[in-house]
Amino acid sequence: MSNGTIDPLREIFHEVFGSSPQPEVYRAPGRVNLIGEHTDYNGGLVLPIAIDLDTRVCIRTTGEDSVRLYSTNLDESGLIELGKLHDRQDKWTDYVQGLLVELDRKGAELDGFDLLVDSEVPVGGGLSSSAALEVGVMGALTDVFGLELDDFEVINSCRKAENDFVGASTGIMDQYISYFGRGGTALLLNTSSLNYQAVDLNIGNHVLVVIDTTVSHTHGANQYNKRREECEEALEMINAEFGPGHLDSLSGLKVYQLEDLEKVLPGTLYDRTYHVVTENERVVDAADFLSIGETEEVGKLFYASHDSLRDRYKVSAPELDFLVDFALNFPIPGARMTGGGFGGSTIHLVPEEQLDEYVDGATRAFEEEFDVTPRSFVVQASDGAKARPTLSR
């Protein structure tokens, strides 16, 4: 479905699950990630926009112990006794259920319901359709059971899901920025304060487009989680050298204090912390070039953070690298890949004027390199759940 409307939505749901009563509508944003990438774990700073696509929930309590669920996208149902709450099944609604572990641990007192999701973001496509889905059916519970949660309790609550229920270690910007994300602004995020500075968008006659792969390398997670395995370890060996408790994070560590670290860390744990501070610093100038609309130096940035993504951190993928490559041949002033990488999709600032002209050029060049179709967006800063909690009012 995912046209952005309510009503055919509704009549779904009742299709599905009967027609009375009405349920309520809740949604939340994708997101894209400027420029920031594995950072956030890490305890440093990120550049996301909440976007434009939206994953909407349906939800009606119903009273009994179990919670029916049915994906539009993957035209597939679920089903959760609130009995089994910790018995995973290895599919798509474990991240519904890791919701309800998290209230479970909370001591929320939960009845049945039915639950319909619906999703314009793309599943894999980097654009955390996880996060998305989280945060609407947290902002649905919370609302419909009349929890008494904080802000910083739902995100918290979706990251945990993700993290110790369905087993993905990824930081909290996702779950952030969908919550928080304001309509035009990009927010500058510090993932260890959780203080935020709204960044406006000046990108002057430019587009920001996604290219998405609809390449997903099995490998992926796994490697993902290797990723933030790497960097505790190289933040032990680092505060083994230097004294317990030197450092928090890696975020900690200045650009200038690499060279000594040449000397303690191993090649691979080198290049994981070299990526991670130099990251940092790109965001901060990022934001600074983007508030006075140095579009410019913004693109220099989007490339250098691709090259550190797939030299220094491994991440990236060669449908990823062929899609910057394309970018920097055309040209145009910057792309790199956004998400956690080995697939999903590409950030480019495109000239508006051009945008036809790219997006049908890198379309064609793709599918004569790989064979397959990629899906292009124009997306645009949005706001998140906070902002708009509920469609059915």
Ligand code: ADP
Contents of the next structure:
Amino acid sequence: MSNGTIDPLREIFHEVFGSSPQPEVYRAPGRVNLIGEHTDYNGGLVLPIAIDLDTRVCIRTTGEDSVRLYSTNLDESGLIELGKLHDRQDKWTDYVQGLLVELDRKGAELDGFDLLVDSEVPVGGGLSSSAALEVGVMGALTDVFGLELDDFEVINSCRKAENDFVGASTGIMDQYISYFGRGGTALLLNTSSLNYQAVDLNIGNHVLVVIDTTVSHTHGANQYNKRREECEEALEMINAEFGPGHLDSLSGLKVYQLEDLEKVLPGTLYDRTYHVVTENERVVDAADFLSIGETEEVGKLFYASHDSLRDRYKVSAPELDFLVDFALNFPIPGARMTGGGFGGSTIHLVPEEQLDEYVDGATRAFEEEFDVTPRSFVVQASDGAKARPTLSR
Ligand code: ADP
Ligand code: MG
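To test you: the structure above is the form predicted on its own. What is the structure of the form predicted together with the named molecule?
Next comes the full complex, this chain leading.
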């Protein structure tokens, strides 16, 4: 990365926190999940890529007993007193404070620092600015304080900061891919074993376009938690029917077993289970087709995933459905909602030569329908923070 990128950031850092010494600059990327939605908290499979949009973290130790923070995206400062680590502040700085709580639990002794965050990942747009923030800050802290954490301690501490301190119950995928992602590949991640397989992203003359609806429906968080509960309930009912300990997670089921469950589960829970089980199968197929360059087949799986999320799992939104319908009618090989749903982003497999026409058309149609301008990004599979932790070295 050229100094052209770092220097303006360091200038802002000096304006906010005062001059010298020079801060170090770390990075972690956002992500897009190609397929495998709502499977991560069900012990299932996901297929994310780290994208070429980074959260950059500038840090300088101060030796004081407090932490000063600033976010360029929100133009908002914050302060964390190291003596009051457990007092949540209900603002963005909780993501950083949650990490400090986790490090404190591990016995790490940190003193004060100044920290600036600057994110290319849209904040709250479903591309995981939250994990990019956690993983970027964690990389910064482990390096400047010389902490020795293994890969899974890094990822799990980030997840715990978000789950336990911030209070957002998310699976492990976001932190995992922001850390382990590799250029040109997707990771087929088994969220139960935490093993992954790198999958070459052979999409030929197609590009991956993310269209962010910029819409976020307020009932989304409740519904997300409700889906998690529904899956737990379905699992309990299956175990009650077939004997305790029969299944660790819904992802232990195979598609051929679904038929037997129709009699055991109420309709809603059957639909949720049906989505999880078939989605896992779609992830495996998509990984196979991606690696051999069968883009049309990958695209069909994208559409099938969207249908299942809309009809069986019921986490889509009119804005997401509209963009996927646009894709079907254009037509392009595939599109689907990505992320938790109820707003957020969609991903589209677009032939390169139709890129401008497609994005312009989708943008105009969306504006006409919803009176909102969506944001589009062409994304490339990029290195995570483990492969490339810093901008300055
Ligand atoms: P997503 O991860 O999809 O972007 P989330 O709701 O999970 O959406 O995370 C967004 C939250 O993360 C923001 O509301 C904010 O609290 C925090 N956050 C992420 N990036 C930044 C940033 N650059 N500056 C300040 N806060 C950030
Ligand atoms: Mg997030």
